[in-house]
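Next up: just one chain, as C-alpha coordinates, the form predicted on its own.
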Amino acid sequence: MLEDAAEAHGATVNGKKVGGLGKCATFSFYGNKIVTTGEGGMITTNDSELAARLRLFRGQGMDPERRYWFPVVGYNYRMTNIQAAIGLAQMEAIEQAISERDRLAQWYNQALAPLQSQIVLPSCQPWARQVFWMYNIFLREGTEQRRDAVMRYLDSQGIETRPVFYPMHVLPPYAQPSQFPVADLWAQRGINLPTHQALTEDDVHRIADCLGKALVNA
(Lines of atoms letter the chains of each structure in order from A and count residues from 1; the text may use other names and numbers.)
(Lines give C-alpha, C1' and ligand atoms only; values in the text may rest on other atoms or scores of the structure.)
Protein backbone atom coordinates (compact mmCIF):
# COMPACT_ATOMS: atom_id res chain seq x y z
CA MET A 1 0.00 0.00 0.00
CA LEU A 2 1.23 3.47 -0.91
CA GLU A 3 0.01 6.31 1.31
CA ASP A 4 -0.73 9.78 -0.04
CA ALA A 5 -0.01 11.68 3.20
CA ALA A 6 0.80 14.96 1.43
CA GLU A 7 -1.16 17.20 3.83
CA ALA A 8 -1.52 14.86 6.79
CA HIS A 9 1.51 15.69 8.95
CA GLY A 10 0.73 14.44 12.45
CA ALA A 11 -2.57 12.70 11.64
CA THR A 12 -3.18 9.25 13.12
CA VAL A 13 -5.26 6.14 12.35
CA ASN A 14 -5.98 3.83 15.28
CA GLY A 15 -3.23 5.56 17.24
CA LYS A 16 -0.62 5.08 14.52
CA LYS A 17 0.91 8.04 12.71
CA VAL A 18 0.24 8.28 8.99
CA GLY A 19 3.39 7.69 7.01
CA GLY A 20 3.89 4.27 8.58
CA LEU A 21 0.66 2.52 7.58
CA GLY A 22 1.85 1.08 4.27
CA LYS A 23 5.04 0.11 2.52
CA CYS A 24 5.69 3.67 1.41
CA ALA A 25 4.22 7.13 2.04
CA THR A 26 4.68 10.59 0.56
CA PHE A 27 4.50 13.95 2.34
CA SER A 28 4.51 17.43 0.84
CA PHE A 29 6.49 20.36 2.26
CA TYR A 30 4.97 22.98 -0.05
CA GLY A 31 4.55 26.44 1.47
CA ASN A 32 0.92 26.01 2.58
CA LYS A 33 1.43 22.73 4.45
CA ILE A 34 1.48 22.29 8.24
CA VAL A 35 5.23 21.63 8.02
CA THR A 36 7.00 23.36 5.14
CA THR A 37 10.46 23.74 3.67
CA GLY A 38 9.14 26.07 0.96
CA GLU A 39 8.89 23.30 -1.63
CA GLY A 40 9.64 19.61 -2.02
CA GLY A 41 8.58 16.62 0.00
CA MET A 42 9.55 13.39 1.72
CA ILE A 43 9.09 9.66 1.25
CA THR A 44 8.92 7.36 4.28
CA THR A 45 9.41 3.58 4.26
CA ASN A 46 10.64 0.78 6.51
CA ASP A 47 11.79 -1.24 3.49
CA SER A 48 15.59 -0.88 3.35
CA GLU A 49 15.81 -2.15 -0.24
CA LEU A 50 13.19 0.34 -1.43
CA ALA A 51 14.87 3.15 0.55
CA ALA A 52 18.19 2.43 -1.16
CA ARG A 53 16.54 2.50 -4.58
CA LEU A 54 14.78 5.78 -3.80
CA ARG A 55 18.09 7.34 -2.70
CA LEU A 56 19.65 6.13 -5.95
CA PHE A 57 17.01 7.86 -8.08
CA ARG A 58 17.06 10.96 -5.85
CA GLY A 59 20.80 11.45 -6.30
CA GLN A 60 20.96 11.55 -10.11
CA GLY A 61 21.25 7.77 -10.31
CA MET A 62 24.89 7.65 -9.15
CA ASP A 63 26.01 4.34 -7.73
CA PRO A 64 26.80 4.87 -3.99
CA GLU A 65 29.62 2.33 -4.26
CA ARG A 66 31.18 3.72 -7.44
CA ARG A 67 31.47 7.49 -7.79
CA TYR A 68 30.29 9.05 -11.05
CA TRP A 69 28.96 5.72 -12.29
CA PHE A 70 25.27 5.89 -13.23
CA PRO A 71 23.52 2.49 -13.53
CA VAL A 72 20.10 4.15 -13.95
CA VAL A 73 18.71 7.45 -15.20
CA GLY A 74 18.15 9.41 -11.99
CA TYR A 75 16.92 12.83 -10.87
CA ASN A 76 18.25 15.72 -8.84
CA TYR A 77 15.67 15.48 -6.05
CA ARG A 78 18.01 16.20 -3.17
CA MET A 79 16.80 18.63 -0.52
CA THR A 80 19.19 21.46 0.33
CA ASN A 81 20.68 21.72 3.83
CA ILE A 82 18.84 25.02 4.35
CA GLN A 83 15.49 23.45 3.45
CA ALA A 84 16.20 20.53 5.77
CA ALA A 85 17.07 22.88 8.64
CA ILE A 86 13.81 24.79 8.15
CA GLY A 87 11.83 21.56 8.14
CA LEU A 88 13.53 20.15 11.23
CA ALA A 89 12.93 23.38 13.15
CA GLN A 90 9.23 23.26 12.27
CA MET A 91 8.99 19.61 13.30
CA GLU A 92 10.03 20.68 16.80
CA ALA A 93 6.83 22.73 17.01
CA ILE A 94 4.45 20.48 15.08
CA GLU A 95 2.30 19.59 18.09
CA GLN A 96 1.75 23.27 18.81
CA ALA A 97 0.83 23.88 15.17
CA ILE A 98 -1.68 21.02 15.21
CA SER A 99 -3.19 22.24 18.51
CA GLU A 100 -3.64 25.73 17.07
CA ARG A 101 -5.42 24.26 14.05
CA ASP A 102 -7.64 22.21 16.37
CA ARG A 103 -8.60 25.44 18.13
CA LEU A 104 -9.29 27.10 14.78
CA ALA A 105 -11.54 24.19 13.78
CA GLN A 106 -13.47 24.52 17.06
CA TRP A 107 -14.03 28.22 16.33
CA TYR A 108 -15.31 27.34 12.87
CA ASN A 109 -17.56 24.59 14.21
CA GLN A 110 -19.16 27.00 16.67
CA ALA A 111 -19.47 29.92 14.24
CA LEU A 112 -20.88 27.79 11.43
CA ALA A 113 -23.26 25.70 13.55
CA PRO A 114 -26.28 27.92 12.64
CA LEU A 115 -25.63 27.18 8.94
CA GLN A 116 -25.68 23.39 9.19
CA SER A 117 -29.02 23.16 7.40
CA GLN A 118 -27.19 24.50 4.34
CA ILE A 119 -23.65 23.15 4.71
CA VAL A 120 -21.89 20.01 5.92
CA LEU A 121 -19.12 20.58 8.46
CA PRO A 122 -16.02 18.37 8.84
CA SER A 123 -16.36 15.21 10.89
CA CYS A 124 -13.86 12.68 12.15
CA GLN A 125 -14.20 9.07 13.30
CA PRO A 126 -13.15 8.32 16.90
CA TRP A 127 -10.33 6.05 15.68
CA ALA A 128 -8.61 8.90 13.79
CA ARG A 129 -6.98 12.22 14.55
CA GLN A 130 -7.62 14.94 12.00
CA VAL A 131 -5.04 17.72 11.65
CA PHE A 132 -7.05 20.30 9.65
CA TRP A 133 -4.60 21.15 6.92
CA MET A 134 -7.69 22.82 5.43
CA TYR A 135 -11.10 23.37 7.00
CA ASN A 136 -13.54 22.07 4.36
CA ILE A 137 -17.26 22.64 4.06
CA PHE A 138 -19.72 21.22 1.53
CA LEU A 139 -22.96 22.73 0.27
CA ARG A 140 -25.95 20.49 0.93
CA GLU A 141 -27.67 21.60 -2.26
CA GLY A 142 -26.76 23.07 -5.60
CA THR A 143 -24.33 22.68 -8.45
CA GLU A 144 -20.71 23.57 -9.05
CA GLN A 145 -21.94 26.91 -10.40
CA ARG A 146 -23.67 27.70 -7.08
CA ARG A 147 -20.52 26.73 -5.19
CA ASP A 148 -18.49 29.06 -7.40
CA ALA A 149 -21.00 31.89 -6.83
CA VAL A 150 -20.55 31.48 -3.06
CA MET A 151 -16.78 31.66 -3.49
CA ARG A 152 -17.01 34.77 -5.70
CA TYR A 153 -19.07 36.56 -3.04
CA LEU A 154 -16.54 35.68 -0.35
CA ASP A 155 -13.73 36.87 -2.60
CA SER A 156 -15.53 40.21 -3.05
CA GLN A 157 -15.41 40.54 0.75
CA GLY A 158 -11.67 39.93 0.85
CA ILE A 159 -12.00 36.28 1.92
CA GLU A 160 -9.93 33.90 -0.18
CA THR A 161 -11.25 30.36 -0.64
CA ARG A 162 -10.59 27.53 -3.05
CA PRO A 163 -12.49 24.52 -4.34
CA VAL A 164 -11.66 21.06 -3.08
CA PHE A 165 -9.61 18.83 -5.36
CA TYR A 166 -11.14 17.36 -8.51
CA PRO A 167 -11.68 13.58 -8.40
CA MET A 168 -8.87 11.79 -10.20
CA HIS A 169 -11.18 10.09 -12.70
CA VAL A 170 -12.17 13.43 -14.33
CA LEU A 171 -8.59 14.63 -14.89
CA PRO A 172 -7.43 14.11 -18.51
CA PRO A 173 -4.32 11.98 -17.74
CA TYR A 174 -6.35 9.56 -15.58
CA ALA A 175 -9.81 9.79 -17.18
CA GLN A 176 -11.94 6.64 -16.87
CA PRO A 177 -15.30 5.72 -18.36
CA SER A 178 -16.44 4.52 -14.92
CA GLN A 179 -18.98 6.56 -12.99
CA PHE A 180 -18.32 7.84 -9.46
CA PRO A 181 -21.39 10.00 -8.72
CA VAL A 182 -20.74 10.45 -5.00
CA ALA A 183 -17.18 11.70 -5.54
CA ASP A 184 -18.41 13.99 -8.32
CA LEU A 185 -21.15 15.46 -6.14
CA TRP A 186 -18.90 16.15 -3.16
CA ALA A 187 -16.20 17.68 -5.33
CA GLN A 188 -18.68 20.04 -6.99
CA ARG A 189 -19.94 21.35 -3.63
CA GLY A 190 -16.71 21.53 -1.61
CA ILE A 191 -14.99 24.72 -0.41
CA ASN A 192 -11.74 25.17 1.51
CA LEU A 193 -12.17 28.04 3.96
CA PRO A 194 -9.16 30.09 5.14
CA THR A 195 -7.07 27.85 7.39
CA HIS A 196 -3.92 29.19 8.98
CA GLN A 197 -2.64 29.71 12.49
CA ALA A 198 -2.70 33.52 12.34
CA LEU A 199 -6.50 33.64 12.09
CA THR A 200 -8.31 35.07 15.13
CA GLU A 201 -11.71 34.14 16.49
CA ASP A 202 -13.03 37.48 15.19
CA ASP A 203 -11.74 36.57 11.72
CA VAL A 204 -13.61 33.29 11.87
CA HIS A 205 -16.86 34.98 12.88
CA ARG A 206 -16.51 37.45 10.01
CA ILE A 207 -15.95 34.57 7.57
CA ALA A 208 -19.03 32.78 8.96
CA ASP A 209 -21.18 35.91 8.64
CA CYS A 210 -20.09 36.47 5.04
CA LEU A 211 -20.63 32.81 4.19
CA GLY A 212 -24.19 33.03 5.54
CA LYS A 213 -24.89 36.01 3.26
CA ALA A 214 -23.26 34.24 0.31
CA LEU A 215 -25.47 31.19 0.75
CA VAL A 216 -28.59 33.37 0.71
CA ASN A 217 -27.53 35.25 -2.41
CA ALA A 218 -26.15 32.29 -4.44
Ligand SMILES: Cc1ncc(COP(=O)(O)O)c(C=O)c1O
Contents of the next structure:
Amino acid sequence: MLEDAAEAHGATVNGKKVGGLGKCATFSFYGNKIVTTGEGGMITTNDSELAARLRLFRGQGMDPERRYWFPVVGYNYRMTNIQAAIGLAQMEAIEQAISERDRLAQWYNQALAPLQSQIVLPSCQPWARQVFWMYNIFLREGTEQRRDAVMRYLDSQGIETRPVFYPMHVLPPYAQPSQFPVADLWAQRGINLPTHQALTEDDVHRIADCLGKALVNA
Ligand SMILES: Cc1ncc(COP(=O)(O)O)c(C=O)c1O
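For comparison with the form predicted on its own, produce the structure of the form predicted together with this ligand.
Now the complete complex, all chains and molecules, led by this one.
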Protein backbone atom coordinates (compact mmCIF):
# COMPACT_ATOMS: atom_id res chain seq x y z
CA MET A 1 0.00 0.00 0.00
CA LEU A 2 1.23 3.50 -0.90
CA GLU A 3 -0.11 6.22 1.41
CA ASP A 4 -0.77 9.75 0.23
CA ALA A 5 -0.33 11.47 3.61
CA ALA A 6 0.37 14.86 1.97
CA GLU A 7 -1.77 16.87 4.39
CA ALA A 8 -1.91 14.50 7.32
CA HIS A 9 1.21 15.22 9.42
CA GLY A 10 0.54 13.87 12.92
CA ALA A 11 -2.74 12.05 12.15
CA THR A 12 -3.13 8.50 13.52
CA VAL A 13 -5.14 5.41 12.64
CA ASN A 14 -5.69 2.96 15.52
CA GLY A 15 -2.90 4.74 17.42
CA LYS A 16 -0.42 4.39 14.54
CA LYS A 17 0.94 7.51 12.84
CA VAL A 18 0.12 7.90 9.16
CA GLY A 19 3.27 7.50 7.12
CA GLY A 20 3.88 4.09 8.71
CA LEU A 21 0.74 2.25 7.60
CA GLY A 22 1.94 0.79 4.30
CA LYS A 23 5.09 0.06 2.33
CA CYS A 24 5.76 3.74 1.83
CA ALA A 25 4.07 7.10 2.23
CA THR A 26 4.44 10.60 0.86
CA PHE A 27 4.11 13.87 2.79
CA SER A 28 3.94 17.37 1.35
CA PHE A 29 5.91 20.27 2.84
CA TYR A 30 4.34 22.84 0.51
CA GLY A 31 3.87 26.30 2.07
CA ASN A 32 0.27 25.79 3.21
CA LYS A 33 0.86 22.51 5.07
CA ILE A 34 0.94 21.96 8.86
CA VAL A 35 4.68 21.36 8.54
CA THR A 36 6.35 23.23 5.68
CA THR A 37 9.73 23.76 4.08
CA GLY A 38 8.26 26.18 1.55
CA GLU A 39 8.12 23.49 -1.13
CA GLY A 40 9.04 19.84 -1.35
CA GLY A 41 8.09 16.77 0.59
CA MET A 42 9.18 13.49 2.11
CA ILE A 43 8.82 9.78 1.50
CA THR A 44 8.79 7.43 4.49
CA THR A 45 9.49 3.69 4.29
CA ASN A 46 10.81 0.87 6.47
CA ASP A 47 12.10 -0.99 3.43
CA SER A 48 15.85 -0.31 3.18
CA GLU A 49 16.11 -1.57 -0.42
CA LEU A 50 13.32 0.75 -1.50
CA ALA A 51 14.92 3.62 0.47
CA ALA A 52 18.21 3.09 -1.39
CA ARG A 53 16.36 3.08 -4.71
CA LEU A 54 14.46 6.24 -3.83
CA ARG A 55 17.74 7.96 -2.85
CA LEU A 56 19.28 6.86 -6.14
CA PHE A 57 16.44 8.38 -8.19
CA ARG A 58 16.31 11.52 -6.02
CA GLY A 59 20.01 12.24 -6.56
CA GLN A 60 20.09 12.31 -10.38
CA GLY A 61 20.56 8.53 -10.53
CA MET A 62 24.20 8.71 -9.46
CA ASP A 63 25.66 5.47 -8.07
CA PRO A 64 26.43 6.13 -4.34
CA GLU A 65 29.55 3.90 -4.63
CA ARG A 66 30.86 5.32 -7.88
CA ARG A 67 31.02 9.07 -8.42
CA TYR A 68 29.53 10.50 -11.60
CA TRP A 69 28.33 7.06 -12.70
CA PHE A 70 24.64 7.00 -13.54
CA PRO A 71 23.13 3.48 -13.72
CA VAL A 72 19.62 4.95 -14.14
CA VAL A 73 18.06 8.16 -15.40
CA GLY A 74 17.21 9.97 -12.15
CA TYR A 75 15.78 13.26 -10.96
CA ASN A 76 17.19 16.31 -9.21
CA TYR A 77 14.76 16.03 -6.27
CA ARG A 78 17.14 16.67 -3.37
CA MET A 79 15.99 18.88 -0.51
CA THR A 80 18.39 21.75 0.26
CA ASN A 81 20.06 21.99 3.68
CA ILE A 82 18.27 25.29 4.24
CA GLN A 83 14.87 23.69 3.60
CA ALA A 84 15.77 20.76 5.86
CA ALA A 85 16.76 23.15 8.67
CA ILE A 86 13.40 24.95 8.35
CA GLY A 87 11.59 21.58 8.36
CA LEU A 88 13.43 20.37 11.48
CA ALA A 89 12.54 23.56 13.34
CA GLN A 90 8.92 23.14 12.23
CA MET A 91 8.91 19.54 13.50
CA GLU A 92 9.87 20.79 16.98
CA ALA A 93 6.63 22.79 17.02
CA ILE A 94 4.32 20.28 15.29
CA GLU A 95 2.31 19.30 18.40
CA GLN A 96 1.66 22.97 19.13
CA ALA A 97 0.56 23.59 15.54
CA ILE A 98 -1.80 20.59 15.65
CA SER A 99 -3.32 21.52 19.01
CA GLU A 100 -3.83 25.17 17.98
CA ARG A 101 -5.62 23.91 14.86
CA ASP A 102 -7.71 21.55 17.07
CA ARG A 103 -8.72 24.57 19.14
CA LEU A 104 -9.65 26.45 15.95
CA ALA A 105 -11.77 23.46 14.85
CA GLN A 106 -13.57 23.46 18.20
CA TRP A 107 -14.36 27.16 17.79
CA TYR A 108 -15.72 26.42 14.31
CA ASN A 109 -17.76 23.44 15.61
CA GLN A 110 -19.39 25.64 18.25
CA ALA A 111 -19.93 28.68 16.02
CA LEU A 112 -21.33 26.63 13.11
CA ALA A 113 -23.53 24.29 15.20
CA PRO A 114 -26.67 26.43 14.58
CA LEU A 115 -26.18 26.01 10.79
CA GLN A 116 -26.14 22.21 10.90
CA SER A 117 -29.51 21.86 9.18
CA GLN A 118 -27.80 23.36 6.10
CA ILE A 119 -24.18 22.21 6.37
CA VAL A 120 -22.31 19.07 7.42
CA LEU A 121 -19.45 19.67 9.87
CA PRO A 122 -16.30 17.54 10.06
CA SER A 123 -16.54 14.36 12.13
CA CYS A 124 -13.87 11.95 13.28
CA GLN A 125 -14.02 8.20 13.90
CA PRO A 126 -13.04 7.03 17.43
CA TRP A 127 -10.12 5.01 16.00
CA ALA A 128 -8.51 8.05 14.35
CA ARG A 129 -6.78 11.26 15.34
CA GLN A 130 -7.77 13.86 12.81
CA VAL A 131 -5.51 16.82 12.10
CA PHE A 132 -6.94 20.01 10.66
CA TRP A 133 -4.91 20.92 7.61
CA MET A 134 -8.18 22.47 6.43
CA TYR A 135 -11.50 22.75 8.24
CA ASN A 136 -14.05 21.74 5.61
CA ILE A 137 -17.81 21.90 5.49
CA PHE A 138 -20.31 20.51 2.98
CA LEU A 139 -23.64 22.01 1.90
CA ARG A 140 -26.38 19.47 2.60
CA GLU A 141 -28.15 20.38 -0.63
CA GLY A 142 -27.47 22.17 -3.88
CA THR A 143 -25.19 22.26 -6.86
CA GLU A 144 -21.63 23.33 -7.55
CA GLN A 145 -23.06 26.68 -8.74
CA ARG A 146 -24.70 27.27 -5.37
CA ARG A 147 -21.53 26.29 -3.52
CA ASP A 148 -19.57 28.74 -5.69
CA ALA A 149 -22.14 31.48 -5.02
CA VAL A 150 -21.73 30.92 -1.25
CA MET A 151 -17.95 31.21 -1.69
CA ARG A 152 -18.32 34.40 -3.76
CA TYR A 153 -20.48 35.95 -1.03
CA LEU A 154 -17.82 35.13 1.57
CA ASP A 155 -15.15 36.55 -0.73
CA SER A 156 -17.14 39.81 -0.98
CA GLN A 157 -16.88 39.99 2.82
CA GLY A 158 -13.10 39.55 2.68
CA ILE A 159 -13.17 35.84 3.62
CA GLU A 160 -11.15 33.61 1.31
CA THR A 161 -12.30 30.00 0.99
CA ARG A 162 -11.35 27.13 -1.32
CA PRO A 163 -13.44 24.46 -2.98
CA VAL A 164 -12.56 20.91 -1.88
CA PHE A 165 -10.52 18.89 -4.39
CA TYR A 166 -12.06 17.37 -7.49
CA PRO A 167 -12.24 13.58 -7.11
CA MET A 168 -9.37 11.91 -8.98
CA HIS A 169 -11.63 9.99 -11.40
CA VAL A 170 -12.82 13.22 -13.09
CA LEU A 171 -9.31 14.55 -13.83
CA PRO A 172 -8.20 13.85 -17.43
CA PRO A 173 -5.00 11.84 -16.67
CA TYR A 174 -6.87 9.56 -14.24
CA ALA A 175 -10.30 9.54 -15.92
CA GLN A 176 -12.16 6.29 -15.35
CA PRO A 177 -15.25 4.88 -16.99
CA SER A 178 -16.57 3.81 -13.56
CA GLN A 179 -19.15 5.94 -11.78
CA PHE A 180 -18.54 7.41 -8.31
CA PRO A 181 -21.75 9.38 -7.71
CA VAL A 182 -21.24 9.93 -3.98
CA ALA A 183 -17.76 11.42 -4.46
CA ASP A 184 -19.10 13.56 -7.34
CA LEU A 185 -21.96 14.87 -5.24
CA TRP A 186 -19.95 15.80 -2.16
CA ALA A 187 -17.03 17.27 -4.11
CA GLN A 188 -19.46 19.80 -5.59
CA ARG A 189 -20.67 20.88 -2.16
CA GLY A 190 -17.44 21.11 -0.18
CA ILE A 191 -15.82 24.33 1.05
CA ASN A 192 -12.54 24.69 2.92
CA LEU A 193 -12.87 27.49 5.47
CA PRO A 194 -9.88 29.62 6.54
CA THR A 195 -7.66 27.34 8.66
CA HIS A 196 -4.60 28.75 10.36
CA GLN A 197 -3.49 28.76 13.96
CA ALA A 198 -3.20 32.58 13.92
CA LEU A 199 -7.01 32.96 13.54
CA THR A 200 -8.79 34.17 16.67
CA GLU A 201 -12.13 33.16 18.17
CA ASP A 202 -13.51 36.54 17.01
CA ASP A 203 -12.38 35.78 13.45
CA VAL A 204 -14.22 32.45 13.63
CA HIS A 205 -17.41 34.14 14.84
CA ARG A 206 -17.25 36.63 11.98
CA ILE A 207 -16.70 33.82 9.44
CA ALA A 208 -19.63 31.82 10.91
CA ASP A 209 -21.85 34.91 10.86
CA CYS A 210 -20.98 35.65 7.20
CA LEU A 211 -21.49 31.98 6.26
CA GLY A 212 -24.96 32.08 7.83
CA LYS A 213 -25.76 35.17 5.72
CA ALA A 214 -24.22 33.60 2.60
CA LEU A 215 -26.49 30.54 2.99
CA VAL A 216 -29.52 32.86 2.99
CA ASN A 217 -28.39 35.40 0.36
CA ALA A 218 -26.29 33.41 -2.15
C1 LIG B 1 -3.90 14.66 -0.82
C2 LIG B 1 -2.78 15.42 -1.48
N3 LIG B 1 -1.89 14.74 -2.23
C4 LIG B 1 -0.85 15.39 -2.85
C5 LIG B 1 -0.67 16.75 -2.71
C6 LIG B 1 0.46 17.41 -3.45
O7 LIG B 1 1.48 17.82 -2.61
P8 LIG B 1 2.63 18.79 -3.19
O9 LIG B 1 2.00 20.12 -3.40
O10 LIG B 1 3.68 18.83 -2.13
O11 LIG B 1 3.10 18.17 -4.46
C12 LIG B 1 -1.55 17.48 -1.92
C13 LIG B 1 -1.38 18.94 -1.74
O14 LIG B 1 -2.17 19.61 -1.09
C15 LIG B 1 -2.63 16.80 -1.29
O16 LIG B 1 -3.50 17.48 -0.53
